[in-house]
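In structure tokens, one chain follows: the form predicted alone.
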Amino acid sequence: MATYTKNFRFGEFVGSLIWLILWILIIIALVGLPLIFIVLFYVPLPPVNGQVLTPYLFLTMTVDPSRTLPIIKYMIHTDLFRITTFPGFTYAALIAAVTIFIERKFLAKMQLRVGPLYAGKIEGILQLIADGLKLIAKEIIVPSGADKPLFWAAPIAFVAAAAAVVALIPAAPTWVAANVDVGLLAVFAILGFFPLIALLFSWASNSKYPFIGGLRALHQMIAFEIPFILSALSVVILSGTLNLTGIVNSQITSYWFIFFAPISAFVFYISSLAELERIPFDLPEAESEIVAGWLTETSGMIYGLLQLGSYVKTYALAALFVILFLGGWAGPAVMPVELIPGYTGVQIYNHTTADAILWFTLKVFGVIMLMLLPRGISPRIRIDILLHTGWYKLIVLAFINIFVALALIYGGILGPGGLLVR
């Protein structure tokens, strides 16, 4: 059968970006400059030169950047700014995406492939985004009989339950969403909500391949939670807080923990593996034995809203091992003191929390490469081994260092007037 190919005309492009950009334009002045007006009548503006700012007055200052300053520094130390943007979601969910493009391509290396190449000129960078489009666009197909409540509201919790974690730990100092004094034990009760969310969204599929999937994943859960959590005893006992951001602080006036703590480290780290399903503990979502485990009935937005929560997960472990054993973000001052030599308007710019941020991003990231490579070297183990591994060996092992941690507190090394202590 013949086919007929449109030929490229140059003008009907740029009439129908004009055409775009007009739609744009109608739909922020109908719906966007309404919603700004709403959202400004309920968030409490400062007062900048001495004169309380209105809705209408805010408009009107953002053209005048000796005036948007001021409203910008306070709005990005709103408890607004820290859950939605730094270092809450948004962050955490960049973060996931970057991880998911090196994933793949890093994988692709170790494997001589080419792995992601034509969507973007450069490596394929867009084809990220040629991804999220499909999966926007692809039909959400529930199976017959579901539980469609819970088949619908499981994956809206998988991700909300992975931005809670997020909100509990700092990027810098000060800069966390919410600073509790028990925060790391807040952080695992959090992390347990995950494999009941697989096994209730398995059960609500109505299907058994998924509900096997589930099941694997509460047994791999009750395996290793319990080293997981002992691991990170030691780091508690070496610090002396639950607190996240007084165990970094703690580092920085003594030594990293994971010289102290290397057995602990390793724990939290196999822990880690297990606690996100990656391979060689991917039991729930083993493709070669139950089609995709638990997630074997998602498809369109369901799917990427799981997988969204699984690597903002990916990140917030990387980001709890970097906090625990790594210093969080201490490390040399390397970014300017000021941005803008000789300006003497409003800073917004911080050279110490530039620093900080700098410094914990890229441990996060190089501990997530630690993550992502056993899956270009390793099996997938059986459900024995990991079973054994979690119950005996893993306990055995975080035992030993809490006992050496234990030492090193009553031998005077480290606490309080410790030799270590700087």
Given for the second form:
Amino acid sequence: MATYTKNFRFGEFVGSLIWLILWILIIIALVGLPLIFIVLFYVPLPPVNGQVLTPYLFLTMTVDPSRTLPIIKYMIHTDLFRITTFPGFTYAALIAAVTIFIERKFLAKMQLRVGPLYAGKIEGILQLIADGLKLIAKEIIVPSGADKPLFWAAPIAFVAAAAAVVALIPAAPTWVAANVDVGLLAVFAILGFFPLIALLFSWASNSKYPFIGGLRALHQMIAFEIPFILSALSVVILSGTLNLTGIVNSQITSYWFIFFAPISAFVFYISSLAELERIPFDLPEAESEIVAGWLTETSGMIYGLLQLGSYVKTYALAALFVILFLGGWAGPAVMPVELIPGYTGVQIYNHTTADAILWFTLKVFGVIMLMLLPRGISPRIRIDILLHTGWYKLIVLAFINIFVALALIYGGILGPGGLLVR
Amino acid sequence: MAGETAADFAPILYMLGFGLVASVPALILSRLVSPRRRYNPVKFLPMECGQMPTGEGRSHFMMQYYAYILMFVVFDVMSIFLYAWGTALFSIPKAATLPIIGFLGIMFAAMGYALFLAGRKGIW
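Having displayed the form predicted alone, please output the structure of the form predicted together with its partner chain.
Then the entire complex follows, led off by the chain already shown.
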């Protein structure tokens, strides 16, 4: 119920706005510009057109479009851009946002509903922005007796850990933030943090339902961590490397590994659903049994951050599936060789990279749709059946495919000099 | 294969830091714009479906499926150990696979026996 203040006068309102703009300008002039210069002074700037850039030249060049392109090209190839924008955080967050919207519409269509409809003219496309504004404007309630530092730190740690997984995911050739030799093991190492964060948060909430949910998250990890790790082992045997870019390259020189390791792909898919706490493995946040599981005491932006983290994690695991089994960015060339025909200036556009990004994104969305599908068609499974599935069935299935992979290698079909290696 | 240094892992840490940088302002902004009404102490009680909460929030809770947790400690290490073998498969002689098969046989026998015992005695 919105109300005006008692003595509302339009002139005073406009006056206050002018004062606000004045203060913002003063702050920009006195603090913002010196800060920009200090940052530019310490950032190593590239030599452009034969002259080394100084902060002053940099600011003048941003006005001239023909001199701006080299700077943009230089900036795109820095680590900062990789971490903040393209294979890094912004790309993952964008895909996470699209995933949330697709999930809501897709589930609604499966259940003969219409889904979000009112925010935005077309099919409720602005629903996510509305939800974000709502979450920011809501009060954060910390329950009495909660461990306050942990309660505030856990959502931040969740987002940060999800971002750290994304850092290892290559989205196109040479486009990866951290190209390490043990990429796959590093992904597993960081994914091991999530159940611990869930348990810490549930312990910090000082409430019964979160505590039960946190313990269930731990059990889920115990049941599905080993099949998860073993299902990727057959891919490592087939490609002979742990580097994610190397795994994709070995699929480009032969065929996609899903043809040689379909059982592993199935086990990996099932256990990544469990890692993501998605239906049918959403026992840690089973809303019909234990209120909302370990998310019971969350409110406002804390809930928003946890959701953001979990969808970024969804992107990371879908991308990992694509890299391990679906050939990463491999695909036919469809993008035009030249974006602007006849242009002979500084080239930013590269058609092989554009193809790679296109195919990678399409495949990731395909896998994400596959991960959203069980939510519409499957009920939640019981916790003893969960442990039974993990320990008795999935581990055995993963091992069957490991022996198939060994047979392929020693039979001379794959591996160095194999029959199917181009 | 080229060796790697600890600096190769630095982007992971930067990314972790960027996650912090991106999420902390969201909390601060939310704290600035959201209302804070503290006059109703019932609001801050732990959630118990509308009832007054009884007992401790952090109580003793039975960690079920204890046998699986013990097995997890062993077999998680085993599965990571297999990666060292899987990566080096192209560069080791074929005869070196036999000891690994033997090792897997031993581990699988142990796992099968543990699962059998857990099932028969009804250990949680």
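Residue numbers count along the first chain shown, from 1. This structure is a prediction, so every number in the text was calculated from the model and none was measured. For the two forms, the rigid core is made up of the largest set of C-alpha atoms that agree within 1.5 Å on superposition.
With the core held fixed, the Cα of A407 is displaced between these two forms by less than 2 Å.
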